[in-house]
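The chain below stands alone and is given as structure tokens, in the form predicted alone.
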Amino acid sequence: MAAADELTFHEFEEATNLLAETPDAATTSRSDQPTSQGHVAVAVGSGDSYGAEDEVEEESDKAALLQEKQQQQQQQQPGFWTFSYYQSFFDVDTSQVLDRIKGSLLPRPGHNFVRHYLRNRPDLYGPFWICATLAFVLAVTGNLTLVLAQRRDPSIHYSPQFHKVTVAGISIYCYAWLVPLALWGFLRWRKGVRERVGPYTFLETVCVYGYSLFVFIPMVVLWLIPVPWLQWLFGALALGLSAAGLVFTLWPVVREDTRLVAAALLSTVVLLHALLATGCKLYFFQSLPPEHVAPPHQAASLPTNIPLSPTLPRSMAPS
């Protein structure tokens, strides 16, 4: 018994001149040895010791991580052949898509479309049915013009023109795509030369082209006024705001680069937007030549009771 109590004291003052060497040492209890009595043991180290809650910690996080990875696995992103790739362009709400009409009709300096209204969210829902509506609007007001102005002049011959639909939505969806590809491809390849310009996406492109487009609609609905001065008023208006919205936003991307690459490349998207303003003006709204105009009196017509000498032959008259 005597053996055993010298033992723990020895094992006690072994403890005690380790934790005066190391005061930031924790003790610990174990007494669930199978013996009787229990023992003291000492875990020597610095302020960071590893303890049971670390290993808890350090488990959690790694069934988050692989929890976090099945989930992106499950929502990987489909390739771009499929259905599902191009819904998610789509996910937009009525507020959304009104709200961005209204920032296209009131552009404002300083105010950025892609930061203010984008956010980082682009869709092609908007951009898409503003395309087709103003094709639509353009083909059924181009026939109303020359529908009205034969009533005003039955001179002009109507007849109903469908090709106009067909050439309205190959040229306003071509100018919608092709244009802002090729502005897309420019920024990209001047992020080369000039590292600080800092494009923005193709998709962003798009909607921006798509959005500024929509002041176009109301316009060709006025564009049924027949007066001309007051027509080209109209277009001069709707471009000016169009135009100004493109300007504002595209502003931030070109500043970074040199002033003549600026000013070219925002006389360049100002000039396209103005002949598609000024062709659709041309070509839809363009009137009729007559066709069957009543030919001018030459002449009095004689009263009928004078009456005529009668004309011999010329093989009759007296030689």
Contents of the next structure:
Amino acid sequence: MAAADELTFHEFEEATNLLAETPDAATTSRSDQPTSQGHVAVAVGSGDSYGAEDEVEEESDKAALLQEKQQQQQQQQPGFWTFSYYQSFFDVDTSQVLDRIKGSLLPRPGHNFVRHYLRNRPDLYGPFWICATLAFVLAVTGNLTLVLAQRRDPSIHYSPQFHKVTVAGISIYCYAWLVPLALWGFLRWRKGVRERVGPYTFLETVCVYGYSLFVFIPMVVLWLIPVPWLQWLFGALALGLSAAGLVFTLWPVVREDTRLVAAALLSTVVLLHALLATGCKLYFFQSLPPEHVAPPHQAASLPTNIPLSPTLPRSMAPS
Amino acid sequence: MAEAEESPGDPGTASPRPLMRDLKAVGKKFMHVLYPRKSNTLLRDWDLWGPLILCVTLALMLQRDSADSEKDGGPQFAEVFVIVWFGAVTITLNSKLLGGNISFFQSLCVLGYCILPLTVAMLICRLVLLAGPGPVNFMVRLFVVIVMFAWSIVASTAFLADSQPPNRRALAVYPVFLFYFVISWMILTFTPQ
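Since the one above is the form predicted alone, can you give the form predicted in complex with the partner chain too?
Whole complex next, starting from this chain.
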């Protein structure tokens, strides 16, 4: 079969590329199933020649990824107009999704999120539903702070403010899909500078961003506590975790670039993330007027038609 | 819309399906939602009339008065409609993409019918609100909404969970939870003017 020959040739080409990079590797040929093509497995030698631990891990990860890539190439990739094409992006189990979420919550310098957790199988379930949850949680908790503020100060006019759901949804989804698009485009444009580590695919970038937004969900819930310095503290913590995850993931890709480009890219990524967090805080959790004690009988009889205006001073004239 | 078996009595005649029969089918499904059992009625003879009736009722009760300003206030009729139908379609797509073996309209039917407990909660909340605002009023409404929310989740999970492989069941059920949570939130925060 001509197709089979093409596949075989391609396999050996990739194997020779990998061999060229790692001269210590030994190749074994497995032909377990006579009907399918034999795999070419590249076993990387023990890490004696490599100093850093993350280098070894990277190489072994790459070998595993190469095997998986070959397996995937042998399966026919369905066209993008078929349903099964999109089903391949939802090919995750509950335990895998939970694992990826845990990985995004605890970023470690050696563990690259894409290589370690995604393992070349990005999913769209996580990014989509984490963004949806974050948008709704933002709207609900923003509303809830207004309710709690009204309990303290009955003169505040409470309204459901349903339009905030729309704003939250649009802004979160735009951030989680347009910024990875720009990042991916930029990394591909700089591809020529790098030799060893290829850029991430678009879906992997979306995945990284989507899962990194997960830590904002508990942060937003904790923002219900109406203590300002505590809110800024939680915000800084969550932003630190999330941005650290992003930086550790992007670092292997940009470190071979020039210093200026690497620094500029990473600082832009962190800055955009900080802008998102600050924007959420300021828009959904507007600082309300400080609480003050109202006499009980007045509190009960104050009309609830005064619109909320945090800048105007409050007058205590009896109704 | 799926049709139950066409009655053999009207082959090719222009007579419409008897209204009572359709209403009875819808009512039977309401009963199945209120007392969820492991039965296939909801899945086998799906129809979208029930969800439509429920969605319109909910949206009518939730919409804000025109006196309210544009920015502040509860959802408009169209917003509730869009959330319910768009949410149900998204959950169905999610379920199918995860590899569930339930058909598109069957899933829409189940999700739509399981809004019934929350519609009942909305009715109760509106009645309770007639008594005037207050903390007791709020606690009653909160209790009713929580109970009905749990009922909706249990009812829809009873029908939908079996269609997923066990290692992905939680992934398919979580969006249902989010969907009914948002609807419950809209019901709970409803304040008449």
